[in-house]
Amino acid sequence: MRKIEGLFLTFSAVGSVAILILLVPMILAPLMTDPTQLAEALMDSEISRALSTTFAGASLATLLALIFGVPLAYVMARKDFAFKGLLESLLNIPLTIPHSVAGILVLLAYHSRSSIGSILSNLGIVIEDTLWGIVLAMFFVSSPILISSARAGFSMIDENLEHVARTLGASHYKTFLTVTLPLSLKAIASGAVLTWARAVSEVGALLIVAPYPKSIALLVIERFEAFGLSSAIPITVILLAMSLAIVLILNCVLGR
């Protein structure tokens, strides 16, 4: 018993280094922020527009991920098909490549002069320097999170429950809506929250695909480069508070 306690004490001491490295910046930033500057940042119209653009883009990207990603996740959780492993690997690539590379890939495939982009342009969807471009870039880098989370949630559900529902007369669609979806809702909800948070934090892809209208992450960089650290700190604190709220919401979802 003493050996186990000694192990936990040692690991706790070593782990406290990670705690300090992670928490010190998050604690110092609010303490070093001038309340007057923070109030001015909250009233800054440019920051408000950047926040609105970011929230709108992230929300639309998350909605698209729910619409298209949840059905895909269900198919991948329930069916085996040729090259399934390869498809799973390909879908996770956006999570592993540098953000700037993701932006180049999106721009290369969907810019208005490409074969696909020209079709989208005829439909009124242009990605260069538009909200559509922000949404597409955010969807590209964040939707794999929701797909993976939803698939994990579907995989944990006993298929016998679905079989029982169908033997009682429920159609495949009704079984999905009344049995499968409610049981996997927590995994989907947590995946959606993380997808939204990942979309909000995107920088590199947006810098290449759609630097305008300006997102809040790009505005932080712009203020830092133009006016220095003191100008970027208030926006940083606002985003830090948002991140804290997202974590609390996620913990609440997972706790339930």
Second form
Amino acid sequence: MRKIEGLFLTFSAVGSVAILILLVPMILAPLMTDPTQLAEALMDSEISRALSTTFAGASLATLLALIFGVPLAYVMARKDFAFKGLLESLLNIPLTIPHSVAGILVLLAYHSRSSIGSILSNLGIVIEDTLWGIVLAMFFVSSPILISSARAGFSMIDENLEHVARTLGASHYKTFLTVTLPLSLKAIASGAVLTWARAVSEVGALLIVAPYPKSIALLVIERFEAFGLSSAIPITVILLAMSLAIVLILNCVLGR
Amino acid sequence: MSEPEILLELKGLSKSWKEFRIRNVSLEIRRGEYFVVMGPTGAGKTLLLQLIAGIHRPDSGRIILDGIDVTDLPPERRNVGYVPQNYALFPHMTAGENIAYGLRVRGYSKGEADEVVGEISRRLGIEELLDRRVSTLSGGEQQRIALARALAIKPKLLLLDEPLSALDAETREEIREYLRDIRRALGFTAIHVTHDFVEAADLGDRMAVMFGGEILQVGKPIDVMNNPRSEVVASFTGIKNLFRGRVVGRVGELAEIDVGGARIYALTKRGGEVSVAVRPESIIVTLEPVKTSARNLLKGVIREISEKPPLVSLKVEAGIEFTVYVTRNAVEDLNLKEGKNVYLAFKASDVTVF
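After the form predicted alone, can we look at the form predicted in complex with its partner chain?
Zooming out: every chain and molecule, the one shown earlier first.
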């Protein structure tokens, strides 16, 4: 039998503690769920409404992140400009601040009586307690993930590929669509999945900007506070199953 | 009306980009010419090619291609083929799709593009590679596909950036012959960048020596070698162990070349009168005729030992006079002295024939 090296043995033993801490709650929750309660939860219209609100918000936030974030990521990967380092740091702030603070920042800048918010209101976009508020708050906290993932993807591509494509007759736009984009699709797709997942799990910013319509993470808190731990378990298990699906999709995207 | 003889004219071209510089480069490339730009790493050779291709804009100066000022035109409007040093084949396409790319973006239908790809791959002998994924191709195969991709658009000018440098010695020789063959068959105008004078001497109709972003000398390789205008040019072009010889026989892939009575074996398909070059650092000195993988083994006598820090230079008479670079340790270990008999060993793949 092949002998396992001492260091790996020790590190595996120590690492098992992390595995235990992480896996026990994930295994325990489904085991403690009453199947009848789970079935009721699946039929619960409030839960399905909250789920569809959350998915709609997260999907729109991800779509906006793709539309605005991917071009930005490309420019940041290919061009040097003044204050680029500062811009990079600023774009990562939403990932590092408490999300309640993120909510305050979003509300402050875009509430309907603010200068930008009033312009948006005239266009029919009000953020307080609307799906638009949910989308904006989700975009604020999650789009930096997509931007940095896409940027890393673009940076990995040999610029000579783009140079050659252009000498062969492709315009800059065509080069982007036929060479750059296909080669960075994996990075962009994995960034999009993570952005979507991060948006789905958002609580803090939504509590401040748009607690209504109710998103699923807020509903878990509400059920827990109103009816105790056991009534929050079925939704928790549903969300857990969805997260597992996301991880599997991500692994598929990354080709593992 | 006949076409003008000058295809490309560079007028006072200057550019600073990252740590590279091009300083006031003026050059004329004739139609149908194979022009080699030679210089050490960092001389600005790649930047010069990229300026001509339109990848960078010059800080000053003009680029006139086929009578048209293309200085401000983007790469896609210049019709210049560019093969970078790493070939830059599109990894998400097959070899055939790579070659067809330029045609497809120019609006050729799939059928039309396939026809051109078929034709060019037949002429370049790469038909069997068309369905292969790029990642499965060897260095030499990638080079051929990259050449085919650049030639498929029928460019006015082909730019080759160190096309042989990433290849092993054997493939390098093969691709060098290949470049010569396809150039003869297709008759394109090319600018080939290299740091190797032998490549320049072998392939170039004319050459330029570039150093520190400037062109120091332009001329036929033989003229540049025989009449270097400066010390710097002389140091780049000075070939040691350059002999004239005659191919007298063949042993498998090897040519047996008679060089002033000595027999040298080399990997080449050439016949008749040839030039033969062996780098001084490729030759191994031994005291006994030891058996190695080196195909060439010549007996000689040391005529002169001189310092060439950090190495030591030996002049060895072996029917013809060889210059050999060895380490100081080797001189001491083998007790090398003037007048001592030695054997010189070098591989057939280390012999350049042109």
